[in-house]
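One chain comes next, on its own, written out as structure tokens in the form predicted on its own.
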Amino acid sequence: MVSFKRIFADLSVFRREYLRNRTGFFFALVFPVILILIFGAIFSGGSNGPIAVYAQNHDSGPIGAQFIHAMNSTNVTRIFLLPNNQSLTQYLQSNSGDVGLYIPQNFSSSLRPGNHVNITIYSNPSDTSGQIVLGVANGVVNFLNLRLANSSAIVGLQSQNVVSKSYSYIDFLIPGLIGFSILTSPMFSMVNISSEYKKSKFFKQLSLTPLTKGEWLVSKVIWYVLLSIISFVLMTLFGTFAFHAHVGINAAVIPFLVVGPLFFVSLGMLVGTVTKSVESAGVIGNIITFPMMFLSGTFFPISLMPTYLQAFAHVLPLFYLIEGLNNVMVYSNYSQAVTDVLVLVVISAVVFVLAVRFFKWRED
């Protein structure tokens, strides 16, 4: 019979044992309220100002003019002309330039049915601000030639929200980096604990003892969902009044606090409980848990993924929890937050018993 006195005689021996390392508190509590504050404060929405767009204006006549004026117009874009008399292209290299514009000679002139002129806008594909400042020169652009058309707009744009609710990056950071606590804590810990007991025998002496296998286990796992409790009260309150996250806290949280830990405990103690040695278990431990960190959702949104890769993500059990904090805390999507969670559930039951399967107190 399972016994909870046994349970949480365990609980806490190992609960004092933890608070002795420092590192493992360091990573479990401090470090995840760190990344919030260090991924806030980068994408915490604040303006940068407009796009410095350096331009050579080679138009004698006033269209050229007029169109710099349209680009500076619209707030976006902070227009920086240079002299005619040097190169473009060589400038913007020389002074780490990532947008330039250049306005060809005779530029007014040519504007006129039937003929074609181009303005050149120059950008540096690993930088996003060249796409945003062609969006805004297009936009100038189509405005000319409507203009020079003489034509009235007969077809026009607007844009309008599918939710209601506007969102911002620390929205879905906040689950993502509890559902990275979540991980790296119980995991990195179970993979560790469970060779270097291995390896001192000091399962052997617990085998001495009344505690059953299964006890030892849920007393860790009981510890872990523990500090994920204080892990996700912690992160979600620097997030909320440091960086003004909306994201809902209800009891809906709950069973995603407790199967996530029970879950990578249970992985963790598997991978730890298989392997040979304290190296080779970290090592398969990092193969295992790096793929689930970056292409789970937890960093950013998985939709900017190839697809490829957002297929390899639905097989990850960490794409499922995280999944699930964002459509209890963010969209308040409670019907699949129980799908996400079901998934857990069963993928946790297997992989705990497979964990208790191969953990032997005794080495043969």
Contents of the next structure:
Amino acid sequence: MVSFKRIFADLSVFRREYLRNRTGFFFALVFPVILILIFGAIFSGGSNGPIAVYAQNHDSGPIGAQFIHAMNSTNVTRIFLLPNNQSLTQYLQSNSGDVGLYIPQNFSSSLRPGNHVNITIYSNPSDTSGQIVLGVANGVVNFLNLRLANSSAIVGLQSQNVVSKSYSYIDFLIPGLIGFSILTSPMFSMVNISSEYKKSKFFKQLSLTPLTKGEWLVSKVIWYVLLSIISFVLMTLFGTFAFHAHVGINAAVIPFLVVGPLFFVSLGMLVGTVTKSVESAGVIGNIITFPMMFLSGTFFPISLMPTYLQAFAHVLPLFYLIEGLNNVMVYSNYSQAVTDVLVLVVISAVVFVLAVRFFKWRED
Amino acid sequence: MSAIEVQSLKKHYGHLMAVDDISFSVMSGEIFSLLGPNGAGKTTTVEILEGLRQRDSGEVQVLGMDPWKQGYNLHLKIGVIPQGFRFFDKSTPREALKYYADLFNVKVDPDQILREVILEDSKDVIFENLSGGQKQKVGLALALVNTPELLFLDEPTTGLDPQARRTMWHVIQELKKQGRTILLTTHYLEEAQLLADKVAIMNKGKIIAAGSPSELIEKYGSGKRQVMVSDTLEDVFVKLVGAPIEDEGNVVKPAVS
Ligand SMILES: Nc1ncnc2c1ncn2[C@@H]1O[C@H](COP(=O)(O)OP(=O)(O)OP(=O)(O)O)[C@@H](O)[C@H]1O
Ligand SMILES: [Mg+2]
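Complement to the form predicted on its own: the form predicted together with the partner chain:
Once more the chain from above appears, this time first in line as the rest of the complex follows.
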């Protein structure tokens, strides 16, 4: 018979150990905030402004200047004019300016039907802003071409956002970092506790009391659920107030804050149980944890990864946690979130049962 | 009535026979001491009796139960100080007692138990700051929470200073007066001689001698009783186990029995 009295007795001892230990306190409350502040500071702002384009206008006629004016008025690019006696490519290299625009001599006078003249865009192929500038310049060039041909556009383009509001990177980052802290805090400490308690015969000692293995594990799960709720609140508050993240707090996050810790407490326990020593437990724990930490859409969307890695992400439990939190907090896509919860519930139940089965209070 | 019955108990680890066909019994209300050098198999034996280790073969009854199969029920009735006892570093003795009382679902007066084991003065000191002797007393206090009729004390005085050891002896004698059965392992022979009703000396997994301290001295002693210095259990131990001793400045290694 499961006894809640025993579970809460164990919970209260464990909580005391955790909080009286400064490292525990740090990881519970300070670390999530630091995480948000660091990543928020790195990724917020900056990327939203117009792209800087360094240009040289060798044209003596009016069209070169008009071209630059047209580029500027898109608000996507901002042109910085360089003096003509300088080498544009050398300037770009030495100042790490990524995109350059070159308007040749006699540009205006060359513009007549049957003639051909080029505008050159310099860009760094590894940088996406080059592609954007190319697109903008292309638009202006097309417009010029049409005008020269005395024609007007027939097919127009209208752009509309598929989602009702626009997202910034920080919105996406907050669920990722919450998932990250739900992974790290229980996983690392359970791997350590389970192997350490085994070594120091602590489990044997507990087995001499009526406390059962399942009750002991449940008490750890409850503790890490509480911690994950606290870090969820802290991270969301800091993200919202310090970095203007647009994330929703609603009751739908609760299943994730419960099942996530359940899964990682059980997994950590299982790793500590099936390994022989504290050291090998640590190594195996890291082998499992690190790929999951980076490939589950924690710091960047998995759509940025090659397809084989995306497929791999779909077998990582943390992926479903983070996807689910994103669906609930950012995209309000609840039907997809239900799928995420179900996947997590099933794998957590399996790992919890395995952990209780394999972990031994006493020796054969 | 016997509290513990052991018949032909065996346990091996790989090629090592840690416990090699031993038999003994412990009567209710007595203090039984397992003596032996490091690695003799004392802890292995005790852990089998506590239901913490599975035996290879042999019959074992503790309070009428099979400790491995009926461990959960047995644990409600026994108290244990494991060898090298430790508790959560940041908990005080009083908090530790509260924890155990909740686990066993019993009402205890923590102060009463702490007085019993002479630990009242340190009841609010966290475990990691307690001295070695105080830590052992926490172990004893916890072992008493469920008012066990049978106590297993595995080297409860190892590493303690003479003063702390004497307090522990006093507490153990008080417990015996309350009618509890105690199985005590120790390396200290004077401890066994003072406390134990019966002693079994183990070496390399076997019991090489058993009986009351006076019987052992009678049987294996040198018969020096007429002179001022009489044989102690220590003399018997050294003779049986063959530890080197300092004798008039020469290191003598007595013949191993
Ligand atoms: N889990 C184990 N695996 C392998 N060997 C073990 C294990 N536990 C004990 N042993 C070995 O069994 C033998 C008996 O050990 P045990 O702990 O029972 O001795 P002991 O009499 O309690 O010694 P001490 O006085 O040092 O506590 C030793 O040689 C020890 O190395
Ligand atoms: Mg021992």
